[in-house]
Each structure stands twice: as C-alpha cells, then as structure tokens.
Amino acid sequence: MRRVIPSPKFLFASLDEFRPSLKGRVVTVLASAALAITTAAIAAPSLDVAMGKRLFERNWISAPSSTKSDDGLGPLYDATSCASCHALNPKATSDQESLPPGLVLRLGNGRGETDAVYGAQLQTRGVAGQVPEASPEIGWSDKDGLRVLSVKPAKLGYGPLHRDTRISPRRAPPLNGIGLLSRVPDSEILKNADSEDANHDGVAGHVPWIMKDGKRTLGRFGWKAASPDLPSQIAAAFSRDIGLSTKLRSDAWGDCTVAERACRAGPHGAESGQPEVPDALFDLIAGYVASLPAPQPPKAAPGEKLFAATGCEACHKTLHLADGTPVRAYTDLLLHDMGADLGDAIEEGPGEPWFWRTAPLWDVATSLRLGGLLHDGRARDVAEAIEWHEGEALSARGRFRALPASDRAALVAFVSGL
C-alpha cells in the first residue's frame, strides 16, 4: 500500500516561523533536508511515532490562515491542543482548590439527549468574533468530609440551558497505555460480564454494547465507554474540544447546533469537502496515542493481597491480550452502577446515569498530580475515592472500612502507586 508522506514541515512546528528571521533560501534547504529524512526513514515506526507526538502536542488556530495545515479551531473550543488537556508528563501540582487540567463540561439528560441549543458539551472559549457558549462558575463544597464538585453555567451565549440538561464535569484521563487496551479481546472482556450477578456477589459487570456501521460492538473508551475504538475516541475530542473535523466526524463546526448560526457560519479549515485535520495527519495522531507505553507494573507490595482481599479486584481486574500477555490497568472495561452520589444525570451510549466504566488504575500518581480521581476529579486521594463508591462497589468500601488502620493505609499506598 503507497504510504502518503505529510509534508515535512510537520517534523517542525511551521515553517512560517522561521521565515522572519531566515532567508527564503534556508528555508528551502531546510525543508529539502527534512523530506530528505522523512523519505529515507518513512518505514521506521519511532518517525511515525515522532511526527504524531508533534501534532499532538501542535496548538491550531483559527482559520483563515497562511498556514493552511493549521488552521480549523472552532469556531467554538475548549481547548487548543490534544496535550492542553491530556498533559503526559505534568510538571505543576495542583492543591486542592484547583481544578484538573483538561476538565470539560458534558451536556446530556437521562435518556440520551444532548442539549438542544449547547450540544454536548459547554465549550468555553471561541475565535474572533465568536461568543462563548459560557463561562461558568465553579467551585467545591464538603460531603460529610468528602469534596463536592459544583457548576453553575453563567454567563450562557445563548439563551438558557433546557430544564432537562444536566452538566457533568469530565476531566481528561491519562493516556499512557491506553493502546493496551485497544488489543484485548472482545471475548476476554465479555467473560467477566454478569449482568444479572448471577454469582451473588452483588457486582454486576454490564456489557457497554454500541452501535457501529450497523453492527453491535464493544464500547471501550471514555468514562461511559461510549466509544468502540481510539479513532473514534480520538475524533469525539477533537470535534467537541478542539471544533476540528475528520474523516470520522465531517462537521467543521464542531459541536454548534443549528441554533447557533454564528459558529455555523464562521470560518472553517475545511476545504472541498476535506476534514480540517487530514487522514495522515490524523492516523499519525492515532498510531502516537496508540504507543504510548503502559505505566510499569508495581512491585510486589502488602497493599496487592489486600486490594484482591477487600473486593477490589471484583471490577479492577487483569485483563490478558490473545498471547495471554496481561494488561495490568485493573479495569475489566465493563459497565457498573457506582450509586446515586456517584451518578450524574446523564445517560451517554451505553451507560445510565448511575453507570461508569471501571476506570483504568494504572498512572494513578500522574492523576493525582493533575487535580484528583473519579470522572470530576473530586477524590483528593484514593481513600477518599473509594468511600465515593456506592451501588455494586458497596460491599468492598464496607470491607476496606473494616481493615485496621495499617492495612488501609497498605492498601491505598499500592493504588497510589500504580
């Protein structure tokens, strides 16, 4: 299969921004010089690899612009880049007043619609001329100990929300690993499925069945597993965070409405018909994600036998790949009610209002560092992660509960430093 070489101006952030200060002619040996490297080396993984770590990481811009590769953001956005929300090597602690980088607002109801007016999302920011979907206020209140994270939309763009939306803050999760996931077989997933809790555990691990081309398939990714794969996961983001369209998702104005003819209207990357972001710029972006290395497995600690012990492993299990290699993420990327303090209100794909997928347990310290565990980021550690959960995981918060004071704090130290 012919492989499409992107220009090489990619293995820099854009040529444009050597052109003050450089001569037309360096330019020309420069960019000579990296086709030269992308023709030599094109079957060599780590470019590929390379290459997608710089679009991802790229900042786009509003459109029209002399850099026709770059332009596209919008006209509604939350964020400018991939990295701005998924930041993979954070540097900044965030104390306990901050909010998670990468947090976004979702928009949905009990039964699967989106708002509306706002889609389904708040997008927070637009491009000259555009008038933010909102601003909203945020803030945390106290639970019975626990950190409560509260919304107010103000400052809405365009008229009020309808009286059925609900907001749900989601912040953006690790990625290292998540390619992992993508590999494990559909069969190992549905082994651990119970939907009837048929062994009287009182875990009920649910199916997230989607839709695709027609056919049922597994959802995986996002905290609903409303995506059956990364590109589509991929493409969701940058649709709703970024308002740049792909092969995947063709709207150039990202998640506007009708009603909001402004952002429908405004300018667009999009030319012919093309997404904004191209196909080889995209499956770059995808093949990067998609190699990101898992965290590596911890070592041997007293917190493990506990965490099996308590119940833990219930829904955080083992996965294995078709060669039997195991996938340590501690997620068996099933559906499971979490409880009505944990429920949010929206039903999304597969899962209910009350329904999460088992979060990955793996880059545990890095989620830590960026704000706080769960969906919103409201747990400041793990043990207060583990008294937000109710439903089919009450029986194992009971149980860690019990623990003496030493063995809870093993347990808690092995998940912290997963």
Given for the second form:
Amino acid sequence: MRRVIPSPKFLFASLDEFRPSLKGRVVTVLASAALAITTAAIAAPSLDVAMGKRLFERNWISAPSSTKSDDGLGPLYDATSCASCHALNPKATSDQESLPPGLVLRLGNGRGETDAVYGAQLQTRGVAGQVPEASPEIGWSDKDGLRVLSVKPAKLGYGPLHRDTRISPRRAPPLNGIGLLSRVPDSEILKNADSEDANHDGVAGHVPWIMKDGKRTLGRFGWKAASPDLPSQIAAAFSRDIGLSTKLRSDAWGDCTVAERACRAGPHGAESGQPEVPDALFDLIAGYVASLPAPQPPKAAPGEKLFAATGCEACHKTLHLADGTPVRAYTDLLLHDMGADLGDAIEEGPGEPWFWRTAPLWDVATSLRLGGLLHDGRARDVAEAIEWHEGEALSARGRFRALPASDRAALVAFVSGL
Ligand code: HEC
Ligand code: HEC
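To complete the pair, please output the form predicted in complex with heme C; the form predicted alone was given just before.
The next block holds the full complex; its first chain is the one shown before.
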C-alpha cells in the first residue's frame, strides 16, 4: 500500500519516533513535492493502531521547535496530550477528594452562545509569555447529603466573564469501545425516540439532531451528544483542549477569541496553510480511538434482571450494529430530561440545558476508581448517581428506592462491575 504523507514535517520527526517498529522493513522514501513512504508493513492495521496509540499519548510542545510535527501547542490550552485526560488503563487510584480526571470547564449561556472573551472553554494553561485564562478553585461540597462540585473561576486573565456566562464542568469519559457507538446505524437509534412520550411511560428520548455541513445529522459524542462523529469530536478536543489546528478546525489559536489578542498573535506550529496536526497523524489517532476494544460485560449477574425490572433499561439499552451484533454499552444514544439539579444552564448542541445523553454504562468500575460518576464526577457510587436521576428518570429512581435493601445492593453491584 502506498501512503502519501502531506507534509515533510511528519516524515522527519515521526519516522524517527517509529523507527523501532519499522526495523527490518523496506522503507523507500521518495523525495518529491509530496513525500511518500512505500512500505508493505505500514499497511498492517496493527502498526497503524500502534502509531495511533503513540500519538494519543504524545505530549505536544510549543512552537517553534526543531521537531515540526509535534509543535503548535496552545498558545492557551488545558493539557498537552489526549492521554493526560483520558487514562485508558489507569493503574492509579484516586481518593475521594480528587477531582475527576480530564475535567474541563465549558462556558456558555442558555441561548447557545459561548463567552465573547473566553470562548467555549476555560484554558487554564498557556505557553511561555501567555496569560492563562484562569486558575479556578474547584472543590467538593455537600448538598443534602449528596456531593456537589463547586467551581470559582479565580485569577481571570482577561477581565470578568460575561454576566450570563455559566460554567459547566465535564469529566473525560472512558473511551474503550467508543468505535462501536460510531457504528450503530441511525435507524437503530431513531426507533427508540419518543420525544412526545406517546407511550406515556414517562420516558421520552429526544433525538440529538444537529446540523453538519448544512445537513441534519445525529449527534452522538460528548455528554450532550453535540458531536456527530469521532473525527469531529477529536478535532474539537485538539482545538479546545490542546490548542491545535486540524483539517476539520483550521484555527491555530484553538479556542482563543479576538479579544485575546496576544494568543491570536502567539506562536503557532502551522506552516503555509497546513494544519498543526498533519492529516496523516490525525487519521492515525482517529483510527486508534475507533479501535479501542469494548470492556467485557460481566457474566450473568444477579442484579441484571433487577436493572431491567426497575426501568433502567428504558434508557440504558443494548443497541445493535447493522449485522445484529449487540453493543452492550447500555445507552440508547438519545437525550433525556434529567431534571434541574443535573442541568448546567448551558445550551449546547441539540438539547435543553438539563438534557444529557444516556451515559454508556461501561468502564463504570474505572470511573469509580478514578473519582466519580455523572458528567462532572459528582456521584461517589452508583446509588448516589441514581439519587441524581430526576426528570424522565424519576419513576425508575422511585422503583429503585422501593426495592428491598438486598435487591438494591445486587443492582448496584451489577452496574458497578460493568
Ligand atoms: C483537557 C482534557 C481532555 C483532553 C486533552 C482530551 N479530552 Fe477527550 N474529552 C474530554 C472531556 C471533558 C470530554 C467530554 C466532552 C463533552 O461532553 O463535551 C471528552 C470527550 C471525548 C470523546 C467522546 C466520548 C464520548 O463518550 O462521547 C472522545 C472520542 C475524545 N474525548 C477523544 C479525545 C482525543 C482523541 C483527544 C486528543 C486529541 C482528547 N480527547 C483530548 C477531555 C479531554
Ligand atoms: C430517563 C433515562 C434514564 C433512566 C430511566 C436511567 N438513567 Fe441512568 N443515566 C441517564 C443519563 C441521561 C445519564 C447521564 C447524566 C449525567 O451525566 O448528568 C445517566 C447516568 C447514569 C450513571 C452514571 C454513568 C457514568 O459513567 O457517569 C449511572 C451509574 C446510571 N445512570 C445508572 C442508572 C440506573 C441503575 C438506572 C435505573 C435505576 C438508571 N440509570 C435509569 C439516563 C437514565
């Protein structure tokens, strides 16, 4: 297979980086306007995945640097690599006081607008010479026995936030198995939609319609299903979280607004109209993320039947791929009204501020070990997560509360092991 690499940037640093895996293979380098590598080995999917993994874990650095293919960080950013927020195989455990991993502070208001000065997200770090947007004070407090996250945007670098701007803290969700969710056919999702609750079961299920390239498309990714596909979500992550441009988001300054002049004028890694992340590297990362294997569901557990009987399955469903393969992620990929207490006062993407995509229930044990459940990690265990379920999930919560203690424990044990 012949692979055309769009920029010499990629060749010099990245071939060095991957030399061990290419050892002993035939690598022909053609020096021409578009450089190309011809190698039989590079066609092997496992090698692509290994390269994607390295790039997922790689720390991007600030421009200008001698290794052109990995610079362009920021100028303002939240983290230097995908892996620093999305720990896929975390050995470490965290204590009850730790903040959820990969926590970002999304900004917006009830009219679907972002902050005129700070943009769509607070970037808490900056490369040398840049003033970070804020150094927020984040901590846990208590609300009627349940844990809540409190966020104060201290040390704001560019004046006050607009008075209508609200902050929505979001934790980085687990990514194992995410490729399966991208392969569920639209029709499989749409058949469960019931936005008017025509069957009067109290559970609606709103279709997360968004516009993409002028076409109505299903939103799938992110806590509010605001991204239609993995490449869009990954390009948004590069832009908002790391400050890098890609083929899908061309601004080298990431989330910086015109009001943040020093950032707009700051050092960028882009060369002659190329994105900071060359297309070939972008595709390798996207391929790697899509290939992450799904966590294995537990063998028949006593709590599984109770999960269905209590009505959790009204939203946390098993969907199917086009060939009938079940996707045991326990999500319908629809949005649900979860009540005011889970709302974040931000309208983002397709739903109201209190609408959330049914969270897939997989890698729950990892999320628990790393700090907590729900979009901002506030729930310390599964029972506490259920306590926050209101709106369309109110009757399921009621049935859960009414179970005998031993059944509640069995249901919680089943979900905690997913
Ligand atoms: C600063 C922390 C941070 C970094 C860095 C980061 N992410 Fe994320 N990621 C998040 C958060 C938070 C969300 C949830 C976003 C939301 O709901 O809006 C997310 C969501 C996602 C999702 C969607 C998951 C789902 O269940 O829908 C994917 C896929 C993803 N990130 C991939 C990546 C990749 C690839 C990179 C590197 C290019 C990356 N992320 C970098 C924090 C981060
Ligand atoms: C009306 C739909 C609906 C019903 C019914 C429902 N859930 Fe949920 N569930 C959601 C949504 C939406 C979220 C994401 C909410 C958020 O993050 O703010 C969620 C989140 C969760 C989470 C946190 C997952 C994570 O990774 O953060 C757990 C655990 C959970 N639900 C368990 C249950 C159980 C157990 C039941 C049955 C007692 C149940 N749910 C019933 C919609 C529902």
